[in-house]
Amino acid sequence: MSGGTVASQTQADREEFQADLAADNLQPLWDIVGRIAARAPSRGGVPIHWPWGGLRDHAMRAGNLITAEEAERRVLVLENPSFAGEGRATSSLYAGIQLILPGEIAPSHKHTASALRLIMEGEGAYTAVDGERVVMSPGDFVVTPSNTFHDHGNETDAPVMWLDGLDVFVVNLLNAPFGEEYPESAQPISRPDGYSLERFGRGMLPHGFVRSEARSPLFWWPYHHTRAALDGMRREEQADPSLGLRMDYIDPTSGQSPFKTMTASMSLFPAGYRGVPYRAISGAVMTVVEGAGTVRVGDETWHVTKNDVFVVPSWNWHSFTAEEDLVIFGFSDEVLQRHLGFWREERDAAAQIGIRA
């Protein structure tokens, strides 16, 4: 008897201690350490597929329904189902397909978080980068880096669209947002086009040339120089049993990734190839250049071909399966892993993807 009225003065004790926290905005770690210090990665999103007809299909309805002026930056939100609202494709990235329509320009402006893209569909558009434009082609790499006045224009008489990356969430997670909008909707260009790969991307550097900025000065990598690289790296080396023919993005005046805070790479999965089930501590998002095969993730399974994008999410096992030559894009946040030493990965022929722990 007098041990019930203990519990009940206790509950009731606990209750009112709870309370008495709260309204003194404190929170009794024991009641929220399995959130806040999870023995495994379990927040990174859910694997997701979007096929191509649909997402191509949704970015032309938005081309007759939105205009340039009233969207600036016409792009669908790649949005997992686990962050319904933020706009998160993992739990550190953003990515969405953006439609730029002939005649269309999309205003140049600048904000802290790095941004990348990967052409699509569409031949003949282009971006300027901080006095510089590029004309840019299916496959082709462009980046903006942090900070850098940027703008998109489409001299065609045919839609272009691309998949966007950011590292937004990284920005807003440290509250380091800033942005500006330029004077005008194009900036002014003062250098040739190309005049960035034509300097840095020979493998070569002007004598004496010394950084005086933290950020890439390459900011387009051509797909044909891209899938070269691919094609050369097969002839003379085997394919990694989970990650294909992998070649990573790079600035080349330092050696490391063109940001901080994503790895960028194109991989080739030559016809015929099985992976090996694989799984690492980033997010990625990916798109299929060429080829269709089979990718499957946890517990779901793929078909893919040309222009599909899926998310892996973080400590997923997944592999790829090629049918013919598959080549594929993806970004995550594995340079930041790395930096920060949180990097981990796993592979075993024997996992049971989406079972093992």
Given for the second form:
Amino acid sequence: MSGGTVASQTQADREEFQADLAADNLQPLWDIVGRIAARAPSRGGVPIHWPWGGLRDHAMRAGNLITAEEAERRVLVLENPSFAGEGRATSSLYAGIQLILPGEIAPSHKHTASALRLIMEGEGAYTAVDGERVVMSPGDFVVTPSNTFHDHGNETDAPVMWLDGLDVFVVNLLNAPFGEEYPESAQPISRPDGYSLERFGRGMLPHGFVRSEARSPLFWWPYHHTRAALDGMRREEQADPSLGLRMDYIDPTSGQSPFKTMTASMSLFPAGYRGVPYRAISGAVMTVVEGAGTVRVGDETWHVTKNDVFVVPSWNWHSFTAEEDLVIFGFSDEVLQRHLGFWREERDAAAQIGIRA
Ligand code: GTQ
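Having gone through the form predicted on its own, I am curious about the other one (the form predicted in complex with 2,5-dihydroxybenzoic acid); can you provide its structure?
Following is the full complex, with the preceding chain placed first.
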């Protein structure tokens, strides 16, 4: 018996066969296997950097052209050129810059997609989630769990801008999007501002609390708490050679990320830090909260300063160098990849033992 040769098949026979298959909604796997089951990740998008100056100018220009009410959300979507027209920052993550001007309300709605926000500029605008407002300051992290009504308002006299992150592409992959507008632009408020932080953000739980829904009852993590946690960590711990001093946001009632789809974290790279290259299977969107430094991602090198946004696509080597204390917020699909059993990470062992400069 020979090892399988097919005699006298011409290219024309194969093409005819393929056409017959296609007519019956069939495809030969051997022609498409490279496209549907690659041997290594290559479709996470490209590394990309948006300096804050440009983002801010474009957002303010949008502010002259459309109201928050008319736009529903006045957002500039951070689109990776690898996914032109799709509005993706990475293969799985959506990111945008949202602007809300004095006196505006971004009307209340809800949707399947979960959202996170990292406040970039402006003090004192609010977001309302599920009957409660939080008043936001730069560096604050706020979440809108899946299917909760949320609206934003700015009662101050200055523009407010933040980074939005949503898991819409995970929702869309599963064809699970539902959405609804609240009948009025602002939802009714039934609790004092920031009350969820008092109830759930102090290492205690209201007696008898039962976690009945898979969502975080805490939805505001003020920056002064985050920064104090990082400063405490810095006094007592060695920074990770690649990840610096990193703290991940959690739902205090589960000990896990507030989302099933996204991990969010704040990292401090102390002045003089020179990170070892690292890569992980999670794609990420990051923004500088404080300080300045150099970020290398794949073949790109960027000098980054406050409020710059950049994309670290899945499985791209990257490293951080801090000129001064550098604080970076990031969100990624890490928690989802871990849950699915897909997690992989690597550190550049040669760089770690000093072979490479
Ligand atoms: O603030 O609710 O960037 O629904 C995209 C969709 C923000 C929001 C976005 C949204 C929102």
